[in-house]
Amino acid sequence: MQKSQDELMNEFSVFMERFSAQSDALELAYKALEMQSEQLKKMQEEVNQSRVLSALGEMAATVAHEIGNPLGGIGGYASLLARGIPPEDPKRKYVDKIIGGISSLNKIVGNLLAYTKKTHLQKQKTDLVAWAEAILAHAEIEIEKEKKKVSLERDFPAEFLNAEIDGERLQQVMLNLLINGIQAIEVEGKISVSIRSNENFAEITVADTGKGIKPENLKNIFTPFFTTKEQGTGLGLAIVKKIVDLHEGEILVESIPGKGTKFCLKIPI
């Protein structure tokens, strides 16, 4: 029996509905597969990073042991030499350079250990405004040492803003960002620090009017051992990111060459 046109149209409509439903299901399955692929890729990157950190940790411990003691001895003898040489003696500058070099090497070893060793946070309820004020006092001392005309501007909430943080570890982050900002300003400028609450996060911003970061370098600034400074170790901002990640937070950066750089920390309240 031949089907009528209406029956054929109904069957075709049902078929198209089923086809559309299957198509939607396939699209959802494809998106889920894409998400799983991204998650697997991220997990693989984390595993690789963990392996690198483990290898670096072993290397750092070896380096600290192998050169730490000799450096201590060299530093001790250099200090004794410095005591016996008057400041006006031309030979004194060579001894001072030795002492400065030893200090730099000790800093490199210390930063390497800080980046590679396992860190356990000691969180406690902290008033971020009082915490930031104490850190800015340290920054003011650094400005005096650098002999620059750098003003510190504050934009803090009038009321308390508490967060569960490891104040000492996060202080490392702030001091690193502030010192970087001071060093980025050649002669005169300002550093603005703001704290505000945004839903479930505290946003801490550090912005300077320094020389800025080139776009091609911006994506690498948190990569271990990447640096554009002559005396840099390339570990300062890597440690910053590690500490922020341990707080389950986020760090964002914006920079315009010749105008300045802004870092924004998002820390869960």
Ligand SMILES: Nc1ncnc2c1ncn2[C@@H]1O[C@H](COP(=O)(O)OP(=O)(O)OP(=O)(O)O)[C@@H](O)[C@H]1O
Second form
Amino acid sequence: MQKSQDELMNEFSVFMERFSAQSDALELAYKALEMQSEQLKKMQEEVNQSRVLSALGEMAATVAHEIGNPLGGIGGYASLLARGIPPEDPKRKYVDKIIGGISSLNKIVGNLLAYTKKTHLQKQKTDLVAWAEAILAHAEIEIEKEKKKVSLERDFPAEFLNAEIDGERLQQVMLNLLINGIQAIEVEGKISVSIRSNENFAEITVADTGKGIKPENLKNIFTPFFTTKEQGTGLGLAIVKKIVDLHEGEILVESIPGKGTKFCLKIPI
Ligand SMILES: Nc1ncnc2c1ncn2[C@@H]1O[C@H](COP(=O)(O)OP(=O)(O)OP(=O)(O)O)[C@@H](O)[C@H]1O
Ligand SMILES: [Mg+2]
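After the form predicted on its own, can we look at the form predicted together with the named molecule?
Okay, now the whole complex, with that chain kicking things off.
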């Protein structure tokens, strides 16, 4: 039996509806594919960039290591020279300048090595209170060196507080935060350090009453080589971030220009 024209038209319109639905689905699938390909391209670019960075890091580590050895020798001999020259001798000024320059170079080399070196954590059961007290003793020496009036306040648990951490690496973190705090204070101020914990993580805060960080700089402070200081390497906080990441921890910062800055570390224990 032959189909009527109406029937044919009906079938045709059902077919067209299906065709158009499928064509919509195809278009969606195509868009999704396009997005995935875009994402893949981005990932490929990121992989390439991190390859370049890691090659650069390795090169920096090798150069820093090679420079470190002769630098140690030069520093040693310069100190020996200084010992033989009385302070009133005009030559002494030059030798002291050489020693100052070497100490700046040592800082750059040390920071480059700390940032680029492949680090494996050596975690050990550590009493955070005793650990922090030892670090604050180092900070007191820094305060004296900088000739500033900075008081160190503590808010620590009354007794010990045990945590499984790499105390040496985290000491580097704390010292970098404390030294930044001291440097941010012009003449007189306060740095408060607190330690708290729950069963999952320890929370350590370092807050200073220094000059604060401009809002536009806040997003850059953990980027390697970002510095606003004449003598800075800009690696201090990059090292901090690296060590905190290795602990699978977190670091947060709040800052009010003219009032101060507070860093909060969360370390799983
Ligand atoms: N507590 C702080 N108060 C004010 N600014 C800070 C503070 N901590 C960090 N910053 C800002 O972040 C920048 C980066 O800090 P980072 O420690 O990485 O490098 P740096 O201190 O400049 O150099 P280096 O650590 O080598 O001495 C600093 O130059 C400063 O502008
Ligand atoms: Mg610093």
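Residue numbers count along the first chain shown, from 1. Superpose the two forms; the largest set of C-alphas matching within 1.5 Å is the rigid core. Nothing here was measured: the structure is a model prediction, and the numbers come from that model.
Rigid-core frame, C-alpha of Thr223, shift of 2 angstroms or more between these two forms:
No.
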